[in-house]
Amino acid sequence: MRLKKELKIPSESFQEIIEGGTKLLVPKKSLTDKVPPKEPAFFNPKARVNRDFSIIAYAAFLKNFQGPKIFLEGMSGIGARGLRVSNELKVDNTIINDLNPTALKMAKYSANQNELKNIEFSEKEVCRFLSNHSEKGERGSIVDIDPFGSPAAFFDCGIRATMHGGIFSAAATDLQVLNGLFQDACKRKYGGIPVRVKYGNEMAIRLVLGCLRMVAARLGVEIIPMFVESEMHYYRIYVKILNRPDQKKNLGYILHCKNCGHRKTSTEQEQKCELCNSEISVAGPLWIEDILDKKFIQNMLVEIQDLKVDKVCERTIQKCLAESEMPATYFTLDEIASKMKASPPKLEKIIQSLEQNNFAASVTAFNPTGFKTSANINEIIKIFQSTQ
């Protein structure tokens, strides 16, 4: 029996679209309603760029990966990401899992429409699914988790299901928790506390990575962040998994002075600001080392040329490349201008001025008016004043 007949898809409720190079059967209401409904199955058309970034990152990873190329998706919905991986990338096998049988039927229909042979379907609770792939020979080279809310509950089973040298990727949509509105909830879920700051999205991603690092340490596993992504409604991390203990001091704190704006990372907490002696706000514990791997980002830029993705992706990845070796945390033009009570100069001009004064400086993908630099707040203001 053909899948199309078996599904009995009512034409007024479902629609076929093309995303990237892949045909997808989606609920019509997900294309017309302001908030995509969860019934009969969830699909968010606005997350297309999110999926585009995944395709680029996974293409860059697969290009140089020598082992079996197996993609495991724990919470697939209608299977948009997994179907695209199976159809647009060179993988040996894709296994997509979801608890919604209607979503899986739609995914099977789409797989049929794309004539995919290298794809399997699973209807299990996500950790049960991943646990079934936690033994040697069963693990994925890419493991992807895209939950509603926090991914922290799935870190243990996700790491166990990722083979040595593989990529584990997870999204977080509980932005209010991660950005400091509910500190107790953040500490409970991620083991660290945020501070309300202008660069809150970067701090949030470092909290997610810090939590993953703590779980990985218990399992004797090392994580290496390769790429991160920050959008209005979600954060996403991509990390390499290595089956060896991590001896590095990559967990610590962001120390932020709300009086003068000075901030820095440290493995130890401090009480007073080293610039103005005011009380310090402490965020963490969180990840304090690099969150972007320069070589991996370069490989993403190479792979993007052969993929059907949104043009915004390349511009964002170029910014990631520029900031890949910069210090943690960024400043914004408005933040500096408000301290000086002056109108902000152009971004290019301030970066150029910082470099001319022998400081490292770059744009950042986290904020269109943001910049990263090795200069501290006092040094930045001094240079700002000279550009007025």
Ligand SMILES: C[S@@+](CC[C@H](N)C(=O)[O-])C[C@H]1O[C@@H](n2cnc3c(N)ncnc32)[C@H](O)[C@@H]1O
Second form
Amino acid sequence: MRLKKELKIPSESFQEIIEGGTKLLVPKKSLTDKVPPKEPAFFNPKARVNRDFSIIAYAAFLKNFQGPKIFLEGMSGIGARGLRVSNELKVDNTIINDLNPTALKMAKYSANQNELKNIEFSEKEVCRFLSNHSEKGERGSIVDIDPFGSPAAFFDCGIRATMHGGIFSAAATDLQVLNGLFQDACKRKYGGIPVRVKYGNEMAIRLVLGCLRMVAARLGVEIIPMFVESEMHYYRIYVKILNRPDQKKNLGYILHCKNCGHRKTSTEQEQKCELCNSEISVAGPLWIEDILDKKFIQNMLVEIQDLKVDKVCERTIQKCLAESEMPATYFTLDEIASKMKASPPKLEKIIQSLEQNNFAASVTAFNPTGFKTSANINEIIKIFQSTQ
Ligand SMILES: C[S@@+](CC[C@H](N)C(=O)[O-])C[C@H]1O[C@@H](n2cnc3c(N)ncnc32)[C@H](O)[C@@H]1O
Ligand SMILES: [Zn+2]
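Would you generate the structure of this protein in the form predicted in complex with this ligand, following the form predicted on its own above?
Everything in the complex follows now, all chains and molecules, and the chain you saw is the first one.
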């Protein structure tokens, strides 16, 4: 009650909603405006599923983590993610941080409504907040940054604030930059160059991970991607942080031939397409190793059963499991069909045919008509023709 008074919440401007299993006080306008306003505080109701995925991923992590369970939320807005973590998962402590004092007041009010105990609030610039938690004993086992735009500026302090064996998660919403509309900006922000391709969302996530890998290597830290997720308006990564130097060659390039559609990953740049000898486009440097950890994804599927999340999450995570050991980059049915000037066969059919021809093949969570395979473009076309 005291908080409510302190907040002076005019009932016509704020509203209480329930997301997952948690009560949230949100600005009414954020529920009605097409683009959620930043004032008085930011809340995007459409990001509910995005937060559902966080809850599932964090639950899978916490289940098997032995150390202190501390969630540091660097850019909380009205606290939707942090409040849900505190209320819906088993954590020892949650610290919610944002620069916006109104957002924090609202988060405090919601914490009260949910009768949360082990939760603290901080009003600092995110790097200052995370730097306060970068010493041993102060670090978080889960650290999240969720900025407007690029997360790259916060990678150093984010990694430093994550304990050994912990999870660092981050979102990127500068889609045009990552998808190759502004190549110079991408090079500047992420240290790598994208190429405009049909599988641009996967390439973008690999660019974000590549940048994180470069920062981590500088700090003598290894990152292991556990789970990634992409939607219309954002990309999200979840990586394990290990305090040891990374010796692996997980940075490289995607070589993409715009003439024949062939693509591959490589630690070296190449000039010509190995299939058609045309000039090849080079994306990167970016992350070329696995981006989905099979065991972690299996754990997510176990944990999901006890959580209040959207049904779509399980279907997506099932796809992640199917593709977790597949090669990088996916093809789309449309891409192949337009090359062949034919209507595309059914997705299940083409996957089945690829497998019957001894290629690995799976659906992909990145695209409803996408598939991953060990076959190259010429081999895929041959199999397409036989399934017509
Ligand atoms: C995309 S919103 C966060 C949304 C929130 N995580 C959620 O799931 O609802 C970004 C937030 O970052 C905050 N912010 C922006 N720059 C910041 C900075 N340098 N330090 C701390 N917070 C910042 C904004 O006030 C805003 O609330
Ligand atoms: Zn080619």
